[in-house]
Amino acid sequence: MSALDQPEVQAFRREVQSFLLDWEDLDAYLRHGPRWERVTDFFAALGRRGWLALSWPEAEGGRAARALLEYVLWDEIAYARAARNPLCTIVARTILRAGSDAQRSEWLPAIRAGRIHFALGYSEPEAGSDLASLRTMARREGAFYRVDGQKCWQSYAGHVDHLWLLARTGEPGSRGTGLSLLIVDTDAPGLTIRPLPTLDGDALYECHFEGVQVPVTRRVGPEHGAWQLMAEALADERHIQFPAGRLRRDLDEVQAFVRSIGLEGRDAVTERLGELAVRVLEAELLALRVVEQMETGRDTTVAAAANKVFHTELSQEIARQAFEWGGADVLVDGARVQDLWRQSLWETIGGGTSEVMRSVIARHGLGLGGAR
């Protein structure tokens, strides 16, 4: 019996599927922004069921559930095209691990209930994948930090309540040893947020900080101690970041497109769809490997990087195949397969480029480049 066939897991999957019937119209996995108000309603509904804190300790209001159940939750949500997991779950992990008693009391109940939302203020124009080189400065001035600098390509920043800001509190050349995490209100004086329209009809955002004051009490974890905290929080989230349900739905929609243009049953098309179906199963196995390693306490660095590369590149491969078959029919504005193609283009960039993920695999998995 596979892990997914266990009675507990199957029962939970059916519970999630039943819940999602009320959200069939949401369809915000590919485009959160235009449907953000409805997305926040969805997150609040998840919060009422305790599913935003599924694996949190019971002492913090969670259910202390195993990682596999959390994977199943977001796998089904991805297949339903409802929404991606909220970024506040990454924030919550760090507050659980390194927040003060006051911070846990202030932030965790609201995150658990789906009442507040965060964007990740990490990337900058000159520091995309190399976050250790970021330049946004947070200078300590008494009980506040004064923040100056620029962030860009932030998902949802124009909609959310707070930025989870990675800023330099050390000397300019301190790289990863001089970074701190701050919670910044998106309506703070001196903070300007502008949209950066994307090819898929959604938007990322750029954030400009000019003398933004952030209370020292909004720093989570030790000063200059953000690097390790970020790594730990991201490791906690790797099993839900790239669920295979999204790929299964992509392939189902391409198959529906094939039927609509009269190509169903052609030998070459049937063979290629079969190949893609096998690759989707491979993606699911890679995702479950991450889950299994998490549940047994092993390091997921290499498995998660491999899963990310495979998952995001396969999403592009599936969408591109529809273009090869459909020609001009794919170019119709609003066509579902066009949406797939437009959105998939940035998948291999967001969350770490494929090049960076392959370097992680080379260093940590293959022992290349002098590090293991």
Second form
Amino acid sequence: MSALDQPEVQAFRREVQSFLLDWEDLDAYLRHGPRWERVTDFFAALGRRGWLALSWPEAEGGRAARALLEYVLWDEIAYARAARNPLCTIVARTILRAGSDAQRSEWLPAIRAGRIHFALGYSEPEAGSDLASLRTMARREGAFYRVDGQKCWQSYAGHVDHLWLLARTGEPGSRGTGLSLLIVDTDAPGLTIRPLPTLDGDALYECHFEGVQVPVTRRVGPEHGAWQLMAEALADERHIQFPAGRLRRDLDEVQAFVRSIGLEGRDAVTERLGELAVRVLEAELLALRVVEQMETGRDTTVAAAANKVFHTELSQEIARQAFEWGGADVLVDGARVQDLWRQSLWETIGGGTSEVMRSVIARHGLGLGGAR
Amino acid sequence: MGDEPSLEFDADRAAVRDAVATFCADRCRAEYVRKNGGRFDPTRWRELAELGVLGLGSPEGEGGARELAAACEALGAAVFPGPVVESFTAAALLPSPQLERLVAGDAIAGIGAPPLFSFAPDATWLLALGPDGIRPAERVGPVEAVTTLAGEVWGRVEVDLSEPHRDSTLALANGRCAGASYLVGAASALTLAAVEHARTRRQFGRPVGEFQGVAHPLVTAWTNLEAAGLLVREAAAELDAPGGDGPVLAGAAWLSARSAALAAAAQAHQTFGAIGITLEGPAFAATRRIRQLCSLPLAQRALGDLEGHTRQRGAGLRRTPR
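What about the form predicted together with the partner chain, after the form predicted on its own?
Okay, now the whole complex, with that chain kicking things off.
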């Protein structure tokens, strides 16, 4: 018996599926931006069910559920194409681990209710994969930090209430040992947020900081101590970052698409669909392995990196194949296959490029030092 | 979490794998594999049979598909020669007195598509694999022996075919499971050997594994093998669960392992460089065996079956009907 077959897991999956029936129109997994208000309604509905805090400790208003249930939740939400998991849960994990009591009571109830939203303010024009080189400065001035600098390629920053800002509080050149995490209101004076429309019909954002004042009480965790916290928060969330539901849906849609254009039953098409079905099975098992390792207290670094590379590259492979079958019709804007092609191009870049992920596996999984 | 279902072999199955690995460490060392040249060795085969391995997955055996997969992974890692896939395929078909001879290692089976059958000069039973199932094949002429890529002696022979066996589906699933697990074991051991080479071989003043161009393809090979291994174990677990998706997953596992092992074999050669091209080098014994196993006619209809299954049930493992 697979862990997925356990009665309580199946029952929860059915509960999620039934909940999602009301959100079939949402269709925001591939892009949140154009449907932001309805996306926030959806998160609020998840919040009312306690599902944004499913695995949090009960003392913090969570359900202390096992990681597999949280996986199944986001797997089904991905399959339903409703939405991706909100970035506020990464913020919450950090506050759960390192926040003060005041911060816990200020932020956690609103996050778990789905009332407030965050964008991650990490990348900069000169600091993408090499995040430790970032230059946005947060200089301490009494009870405030004064933030100057520029962030770019932030998802959702034009919609959300707060930025989860990674800024340099240490000396220039202090790399990972001089960074702190700050919560910045997106309407703070001196902060300008500008959209960068993206090829999938959504947008990334660039954020300019000119003397933005951030209260010291908005720093989460120790000053200069962000690097470790980020790694830990990321580790807490690895099991829900790339659930196989997206790929299951991709392939189901492509299979239906093949039928709709009359290619079903051709040997070459059947065989290629079969090959992709094997890949989707492999991807689902790699995702479930991250869950299993998390549940058994093992380090998920390598398994999660493998899952990310495999999942994201497969999403592109499926989209490319569907494009090949689709002929000229898929060139018409609005065709789902075109959306898959456009959107999946981002997947192997955002959240850690495939090159970075492979180097993580090379170093930590295979002991091949220095492969950057 | 003692009784939690796991994606890895549980303690009992890991013990089976480890017992076979221990046997292989003694009786199937690298020197033996090179010297024997891949030929069927009746003595070693009987020694393997004495472990009780050959009955796994059969009606007479002590274990099921998971034990079979665990044993075959260890056999693959050692590149153990002989009719591994053939035996686990035949074991699900042979009636009782014949099965006992197979399980004891006293007689072996060959598989193939007429007129070419694996191990035909030595085999007591021949099985023809086709799209409609597995047909027992009766020799009606002399066997013309041929040596093959992996050093095994096969044969061309004229045969009469019987009707497809009614247990073809299970037999094919067991054969695929055995073959897939063997491939994962062989290719994983080979890939880890290539990784070790990349860690220690120095060029341009540093271990070559520090170059992305060397490291990343090894990562890809390793990741695909990990995925294939997970799928083999999932398929085996399903085969052991009555009424499960075992046969279709075993087909998927065979395709997955085949693809991952072939790519890993090619990558290993590339990583070993000239060292891997030599006959006595660290790669060829495994890569020729991998290449040969992958050409066995086990993929019959697997892609089509999987496509149909996916069309009916949706992609992936999900078992809750929507």
